[in-house]
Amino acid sequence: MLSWLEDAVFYEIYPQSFYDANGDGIGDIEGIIRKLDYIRNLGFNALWINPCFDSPFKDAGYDVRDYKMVAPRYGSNADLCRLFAEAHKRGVRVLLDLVPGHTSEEHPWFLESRKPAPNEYWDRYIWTDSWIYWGRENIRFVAGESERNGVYIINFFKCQPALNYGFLTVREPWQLPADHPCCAATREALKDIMRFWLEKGCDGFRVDMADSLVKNDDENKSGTQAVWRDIRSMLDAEFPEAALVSEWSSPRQSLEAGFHADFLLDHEGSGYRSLLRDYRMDAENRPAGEDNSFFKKDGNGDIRRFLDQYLPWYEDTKNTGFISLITGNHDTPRISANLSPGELALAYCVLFTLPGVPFLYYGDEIGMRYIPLPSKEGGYTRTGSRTPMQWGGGKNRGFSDAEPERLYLPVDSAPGAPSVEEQEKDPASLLNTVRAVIGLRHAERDLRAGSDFSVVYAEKGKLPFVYRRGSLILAVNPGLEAASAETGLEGKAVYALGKCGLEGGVCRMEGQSFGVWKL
């Protein structure tokens, strides 16, 4: 395990929308630098920055055209190196977003790969051996786009051709095994990109679609796991302090593959989703119908739906790496879409005190709202979660001095839209609750990522939820009615949100409360 992750609390930044320092309407690296003190003052000691590399931006930067060049709209390579240095001065680590499974269709590698004559990059991507292909492998492809006599496999959008890490099971003449020299060359090219940024001060990578590399992979993703174990060996030898965090949402596989941490995502039916987003979405990606999220005060949430999935994963992986719980990210609806500020506060109290390495998405600390908008840069319904950060009540909510029509996305102009400036003045604000809970996490060693965890009380359909981290007992009652649980424990109060107590062997909690006690 990586020791600095034990006390890491991450803040995710979508750079387009965080802070515009040069007045062109788009967030930039200089803007991030200017807000580092704000981030550190909240208690965050690590950043994850969404892709900031050169790109046509057909998928908001997840279509990389040059992995070694910062997109000019954000600044320069020198600016990014200065961000690393300024963050490190404040004790803040920085992860970049690595996209290993595909590139932009405008990447020089792909422009060479699509040529009719074989060349060095011909097998850097996955091409069939004929311009007619009937999809026998049940994988997505694009035809009619090049002079080459073949069609190419895509990893996501049409503009994102899949890099070639090989096939676990070869079934067609054009497929290469994962140990083929051309597939090895792809792995080495990825290592070269990682070395480039690590040598400049980057502290590691969050890896996009980390499980998507080897095709025809088995249920355990053993081919893709082997690729990552090879990469982890390089990191352990050359950059032992570098972190790898995966977008995989299967910690048994990802941590075994060499990742230090893995996100739990809000996939349909997942335990994580049952905590925060257990509702049907309408055409505008807004909550519709019954909401049974655990943190919904008037819903019918059940903590067992989360724990029944989470606990086996935790027990199987607690000695291998960390599970990362997130408030949200650039791909998910903001949880303020269905949870009130009070409900958000309780959710954050739990997310930041469970085991693992937590992540907060920019703006979630003030309860920024989801704004239905037309698609921008391939965002589609995700676009509404990517609006500019709301710093204050002035022009463009303090995000930019540009005229509103020049902004990357419009700001939330509705009356009562939350802002940092407003919430800093209110000791009971969501922002200050986030600050207090993260401060508690840093102050109490028993709340570190790998400290002991066990469930004290979690009955199906009942409240409260009570759990233990080392010498600390924590409990939450997200419901409206008072609730209690026999624990056989007594403790001294350390932190409370709402009215609650732990004495006489009973945990008693008023509705909408959270408490921490030391045994």
Given for the second form:
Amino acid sequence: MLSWLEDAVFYEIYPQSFYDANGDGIGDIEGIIRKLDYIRNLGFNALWINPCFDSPFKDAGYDVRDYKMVAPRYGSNADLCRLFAEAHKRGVRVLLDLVPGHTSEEHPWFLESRKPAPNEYWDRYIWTDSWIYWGRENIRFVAGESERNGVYIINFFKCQPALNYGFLTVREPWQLPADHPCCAATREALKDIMRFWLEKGCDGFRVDMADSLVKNDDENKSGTQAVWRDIRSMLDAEFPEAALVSEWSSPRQSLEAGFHADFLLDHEGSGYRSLLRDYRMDAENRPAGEDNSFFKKDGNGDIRRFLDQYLPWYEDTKNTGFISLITGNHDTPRISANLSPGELALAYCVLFTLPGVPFLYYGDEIGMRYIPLPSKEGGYTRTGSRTPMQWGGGKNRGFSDAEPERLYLPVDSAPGAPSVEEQEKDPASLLNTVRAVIGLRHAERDLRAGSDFSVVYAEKGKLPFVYRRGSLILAVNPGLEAASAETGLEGKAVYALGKCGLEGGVCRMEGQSFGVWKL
Ligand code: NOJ
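Since the structure above is the form predicted on its own, I would like to see how the form predicted in complex with 1-deoxynojirimycin looks, so please show that one next.
Everything in the complex follows now, all chains and molecules, and the chain you saw is the first one.
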């Protein structure tokens, strides 16, 4: 395991919307550099930056045209190297977003691959051997777009042709086995990109759709796992301090494949979703109907729905790597869409004190809102979670000096929309709660990613939820009514939000409270 991850707390930055230093209406690398002190001062010591590479931006940069060049709208490679250096000076590590499964349809490899005559990149992508193809199983493809006599397989949008890492089970003549030299060449090309940025000072990668590489290995992902093991050996030999965090949401598979940490995502029916986003969405992507999220003060939340999925995964992976809990990301609805600031504060207290490596999405520290907006750069309903950071109360809420119509997306200028400036002044603000709980995490070794964890009290449909980290006991009661649990434990208070106590062997929690005690 990578020791620096033990104390890492990540801040995710969507670069378009964080801070615009040159006044062109879109965030940039220089903007991130100028806000490093803000980030560090909140206690974050690591960043994940969404793709900032040259791209036609049909999927907000997840359609990479040049992996080795910063998109001019964000600055230059030199700016990104300066960000690495400035971050490191402050004890902050930087993960870039690696998109291994597909490129943009405008990537030079793809432009070669689509030509009618064979060439070096002919098999860099997955093409069938005839322009007529009716498809099978869950293979998604594009036909009729090139002179080459074939159709190509896509990974996500039409603009994202799948790179060729081969097939675990070869069923058609055009499917190459994963050990074919052309598939090995794709793997080597990926390593080359990773080396390029690691040599320049980046600290690792968040890996997009990490489970999507080898095709036809749906059941056990053993083909894709083998690719990552090979890549992990390269890192261990050449960049042993580099971290790999996967978008996979299946920690048993991903950590076994060599990832250091894996995100739990808000997939339909997932345990993670039952904590924060257990609602249906209406046509505008707003929460609709009953909301049974655990952190909802008047919902019917049930911590077992989370734990029944999480605990077996945690037990099976705790000696191999980490599970990453997130407040949200650029794909999820904002966490504030259904949770009030008081509910968010309790949710953050728990997310930042459970084991594993936590991530907060920019703006969630102040409870930025979800704003229904027309789709931008392939965002669709995700666009509303990608609006400019609200720094203050002035022009464009301090995000940019540009005229409002030039902004990447409109800022939330509604009265009451939160801002950093205003929350800095209020000791009880969400921002200051985030700072306090991250501070606690750094101060207590027992709250590190890999420190011991066990459940003390978690009953179906009941409150509070009480858990233990080393010599610390932690409890949360998100409901409105007081709740208590027999624990047989006594402790000295270390931190509290709201009224609570651990005395006479009983943990007593007023409504909407969180507490930490040392045994
Ligand atoms: C997952 C990313 O988080 C998402 O934003 C993107 O659209 C897809 N992968 C495709 O790369």
